[in-house]
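Here you get one chain, nothing else, as structure tokens; it is the form predicted on its own.
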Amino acid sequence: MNVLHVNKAISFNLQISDIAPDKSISHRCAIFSLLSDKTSIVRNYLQAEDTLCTLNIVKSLGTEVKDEDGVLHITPPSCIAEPPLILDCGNSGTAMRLLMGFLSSCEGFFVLHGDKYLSSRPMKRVAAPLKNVGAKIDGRQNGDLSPICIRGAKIEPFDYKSPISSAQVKSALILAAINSKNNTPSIFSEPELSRDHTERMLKGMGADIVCENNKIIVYPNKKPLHPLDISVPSDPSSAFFFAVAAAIIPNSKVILKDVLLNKTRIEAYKILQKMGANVEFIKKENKYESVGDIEIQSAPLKAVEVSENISWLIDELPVLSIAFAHAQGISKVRNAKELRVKESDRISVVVKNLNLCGIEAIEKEDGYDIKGGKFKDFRVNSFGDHRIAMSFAIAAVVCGGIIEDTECINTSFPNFIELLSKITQVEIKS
């Protein structure tokens, strides 16, 4: 087990151009390439454990993938191959849930599995609505836990009103509908708009999808989609760790280059801005997605209450809690029960670890209260959750600290520790 030792940092002024490529878009590039009949070109694909698992699954389904000087040429098969082996999703819930949707309407038998952490994460939220529209899916605990077994079937047109706002649930249903052989459109709606990469990218590939506020009308493909030709932008969720570092270390500044600026992905920066940090967005291009630079400068922070657009914040809330712990007053998070079904129970783990850091935090059913205070030197566990590991590495820059079980960082942000070492001294011990 790797243990990360992080020393206290002093003020810094950095421009970072090598933030990890966006994880969500990388997953989708691999999977969506299967919807075309021509070669997709993908530049800057995230070379992390999770996304490489997705790429290997696509290969197992018959796709040819060539890497030419860091540019992926992904050529789909004429028909999806039935793999002889289990498809390994690693630690990625995104891969498993999106592939459940896609494969449910493909001819063949498929088994999805993952590591010990993914194997304990709930899949019923995707399996249940898919089974209701004709998918043949099973797994442990009546299809709630992997291994997930899928027998491709005819997907019936649906009008599904999701009780939760989840990009993974939405994407799975869209993929099942768009890949079905029906002539009738399907409708998906959710309480509030969740991250919308799937709709944007598929529309960019020529899919017949109509978006009306929180409702999406999906017409099945009558012909293969156009191939992708995309450069994956930097991941705003990964970049946000260094945004928080700049906000909480006095007299610090960071410029994050070529970051995805989709409005459903920069809500955490808006919250940091509301807390008092100096945040500026500089847009540069807009093809599949809006891309640009984000500049953050330190400032005294004040407490906030967060209860809206939670689906836009779900990945950033752990490290945003570190900013809350430096703010004057009590910050409150509500309507965030979704945090309990991520790589760890992030509500419980954030509160437990903040308490170990000397910060007063109180667990609620759907969030937490965090009172700003002074961090003390600490030792915490990541519980195998990459975002918990990185969040408390950022916490450590103000006081020094030790984080146990940090191999998980490689699932999403392989050069995180390298970038962190530009701010302060770090050491990994086994």
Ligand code: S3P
Given for the second form:
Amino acid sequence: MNVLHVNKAISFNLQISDIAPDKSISHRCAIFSLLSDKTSIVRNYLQAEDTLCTLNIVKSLGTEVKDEDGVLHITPPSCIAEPPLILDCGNSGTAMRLLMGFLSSCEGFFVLHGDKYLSSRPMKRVAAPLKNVGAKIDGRQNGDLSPICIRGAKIEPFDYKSPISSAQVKSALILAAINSKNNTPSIFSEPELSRDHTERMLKGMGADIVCENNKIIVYPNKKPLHPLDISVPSDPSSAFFFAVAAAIIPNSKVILKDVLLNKTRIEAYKILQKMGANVEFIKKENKYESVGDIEIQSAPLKAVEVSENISWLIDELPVLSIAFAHAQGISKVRNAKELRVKESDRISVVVKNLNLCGIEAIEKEDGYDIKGGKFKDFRVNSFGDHRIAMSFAIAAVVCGGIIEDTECINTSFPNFIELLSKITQVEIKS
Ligand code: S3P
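Pass me the form predicted together with this ligand as well; I've looked at the form predicted on its own already.
So here's everything in the complex, that chain up top.
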């Protein structure tokens, strides 16, 4: 088990141009290339454990992947191959859920599995609506837990109203519908719009998809889609760790280069702005998605209440909580029950770890209260969750701290520790 020792930092002024590429978009590049009959070109694909698992699965389904000087050339098979081995999703819920949707309407038999953390995460949210429209899916606990077995089947058109706002559920259903060879369109709606990369990218590939806010109408493909030609921008969720570091260390500033600026992904920066930090967005280009730089400067922070658009900041809430712990007053998070079914139960882990840092935090059923205070030198565990490991590494830049079990950082942000060492002294001990 790796243990990360982080020293207290002094102020910093940094421009970062090598934040990890976006994880959500990278997964989608690999999977969506299967919907074309030509070679997709993907620049800056995230080379982290989660997205490499997805790329390996796509290869197992018969795709040829060539890496030419860091540019991926992804050539799909004419017909999805039935893989002789089980498909390993590693730690990635996105890989498992999106592939459940895609494979449920492909001919063949497929088994998806993952690591011990993924094996305890709920898959029924995708399996149940898919089974209702004809998918043949099974797994432990009646199809809720992996390993998940799929026998490709005829998917009937649907009008599904999801009880949760989840891009993974939405994407799985869209992929099942698009691949279904029906003549009738399917409709998916969710309470609040979740991240919309699937709709944007598939439309960019020529798919017939109509988006009306949080309602999506999907017309099944009559012919293969155009291939992708895309440069994956930097991941705003990964970049946000350094945004919080700049916000909480007095006299600090960071410029995060070429970050995805999709509105469903930058809500956490807006919360930081509302808390008093200086945050500026500089838009640069827009193909499939809006991309630009984000500049963040430290300032005294004040507490905030967060209960809306939770799916727009679900991945950032752990490190946003570190900013809450530095703010004047009590910050409150509500309507965030989804945090309990991420890579760890992030409600209970954030509260437990903050308490170990000497911060008053109280667990609620659907969120928490955090009272701004003074951190003490701490030792916490990541519970195998990459975002918890990185959040507390950022907490440690203020007072020094030790984080146990940090290998998980490689699932999404392999150069995180290298970038952190530009701010302060860090050491990994095993
Ligand atoms: C993701 C969607 C989110 C997010 C995850 C990536 C995606 O999950 O937490 O890290 O790429 O679709 P849900 O939308 O299912 O909550």
